[in-house]
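This document opens with one chain alone, in structure tokens, the form predicted on its own.
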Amino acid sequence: MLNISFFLPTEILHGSEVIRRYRDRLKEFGRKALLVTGRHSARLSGALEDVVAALDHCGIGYQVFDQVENNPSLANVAAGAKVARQLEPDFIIGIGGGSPLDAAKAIAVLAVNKFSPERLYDGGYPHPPLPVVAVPTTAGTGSEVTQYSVLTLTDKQTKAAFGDRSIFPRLAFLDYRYTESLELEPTRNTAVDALSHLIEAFLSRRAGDFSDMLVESGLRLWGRALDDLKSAAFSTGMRDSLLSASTLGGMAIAHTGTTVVHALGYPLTFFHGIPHGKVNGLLLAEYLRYNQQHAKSRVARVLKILNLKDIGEFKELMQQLLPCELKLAPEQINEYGIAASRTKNANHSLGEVSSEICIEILSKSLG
């Protein structure tokens, strides 16, 4: 008997020129939109141009908020919400990687709820958020199909996710062409972010039969792109496989959450500026090694699907894809490890993830 509990209110439209082909669907959300993007990726990818053309065709008014930072802060989404309250849009369109999509979700809440951005983490919002349409331009976060938004908490010197079913995007347009403008390093970093989501979902306390199906399908797609990732051959097939793998990873973590890998990675991004996906990849091998004592067959299954003989080969792969010279000092390892052990992410992990275990994973990965 399958153990299934599944909820995904996001409709996914996937394919080349998908926005042009389904542009009339935007009429369902109203007559005015706020477009939430970063400064460059939405334009470089062609996604912003396609969205604007679709809105013009539909007679939908819009304004662009293109000030989303990498790793958006509470202040950053508050600034976007101020623009939204002045515009009074009917819906939000997030265009970009994880940062713009996560910011779009936060702005959708703050646009109709006059409270401080810190209140986002409490849930139970007085007014339902504006509908969100997601257009990913990277193949990594899966944010287009999750109820999570990850923001930087400057005062706490870390990143943290808030989650609420009401911020699931209503519609996601998936077109691999929008990832073609990514250069080698961000392509690899975001691809490994997707891999991390798949692995963490598979090794979560909350994993179930249905999330396992999503993960295994995602891992197979990710494995198809591996040769191209290693050789830096940016084929259409690689781009499309990675985009699908990323979305499957997002669907999986929407049900399982992420694990201690994310908790360990957040301070490395905050304090050392290492991209989120890259950080996760640098930690994954030792995370797999830790999980061998709790789910040996599952770790073996991951390696088999990826056609890797052991964790050592997995670690070599991550080092090849994600070269990094960062070495943490012992006091940094202790500080980050203790903090990670106290998070919800650690509680989602298999076994009892103590501060000693977190410190060991960090030490063996970056010590």
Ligand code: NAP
Contents of the next structure:
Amino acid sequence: MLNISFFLPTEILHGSEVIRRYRDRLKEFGRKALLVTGRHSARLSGALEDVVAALDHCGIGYQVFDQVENNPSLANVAAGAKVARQLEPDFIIGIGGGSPLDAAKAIAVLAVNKFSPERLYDGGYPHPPLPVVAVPTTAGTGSEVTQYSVLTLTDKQTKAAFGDRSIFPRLAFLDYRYTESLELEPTRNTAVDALSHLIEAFLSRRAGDFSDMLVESGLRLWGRALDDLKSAAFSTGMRDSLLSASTLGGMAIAHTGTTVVHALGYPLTFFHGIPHGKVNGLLLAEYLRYNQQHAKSRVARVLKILNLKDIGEFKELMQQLLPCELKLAPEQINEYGIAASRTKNANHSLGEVSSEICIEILSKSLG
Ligand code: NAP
Ligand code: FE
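Show the form predicted together with the ligand, please, the one above being the form predicted on its own.
Once more the chain from above appears, this time first in line as the rest of the complex follows.
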């Protein structure tokens, strides 16, 4: 395993009431902000109120773009960019789950680069994106510490990530209290996205000592929350552990990327509306099984940290946390499997992930 480089330019401020305690830090980003959120969760979680109080305290003007959809499309971020170009903010604050955080990154590029959103995927932007401050309200994507933004490509009928060093958030405020308004199902779904990032980073051909260290710590924190996730009793400690696990997962995939699990998940979200984290969880056991031939000891290590005896028990756990009725038809399995095998994510997996392997993972998971 190689460690080629480690780059993580996001400052993380973590803890209860962290925005109020560090509100003066916002002054360094300028005098005017665009707040990018979904329709409800920024308000519901209390995060928007805290951000607005901090901005008022600092004398920073702001406007809210609260139209981010789940799994935002290119058109959705273009609409946000239009608002940004009119406002001419100095920086962007993304508040919400992965969808608003990813939209905030795209809007930060498009606010100062007058090109179509498709061009986001080429990188090398003529003008440096506006700085992004990230306030996650889910504990799952780790988007607050990644250089990725995942958008829905309606024409291509799937989702795809673009990545560029210039879109790493500059600052992330992590306060588990904002995740307390999440109900049981999204709490579990997003928690499993974090688990998926940790496992995929560990079972990636780009894994190295630094990403392994993040994964091992993240898995231990995730394991600590497992009893609560199963019983649906949400303690403060569980919320805080999951948020940290999610950020560690994000730090890991910022270096390794994700694998065929995410690649297979994107069409399942696009065509069947299954939430992102949930779909990963439904595929993870079979990804572990596939990796038995490439990294047996790593698979065993994942199970050991999670205190699970074998892959069968892992699969039962996922089925318990993520009940799902979906059964795919053979032609759907073929179509999604072939598409996934052609993605960059698939190449990050261990071994040579052919379309046959993608089809096998999908059919054993949802066939
Ligand atoms: P999400 O799509 O951001 O949000 C899902 C739902 O949860 C929305 O309805 C949202 O409401 C609601 N919600 C969020 N926080 C809440 C809270 N505290 N209380 C109550 N409801 C809340 O979900 P996500 O799983 O966090 O993000 C998924 C997206 O992130 C996908 O597009 C995925 O591909 C992407 N992703 C990105 C990365 C990366 O590195 N950039 C990594 C993995 C995944 P509102 O609509 O009102 O906000
Ligand atoms: Fe993910």
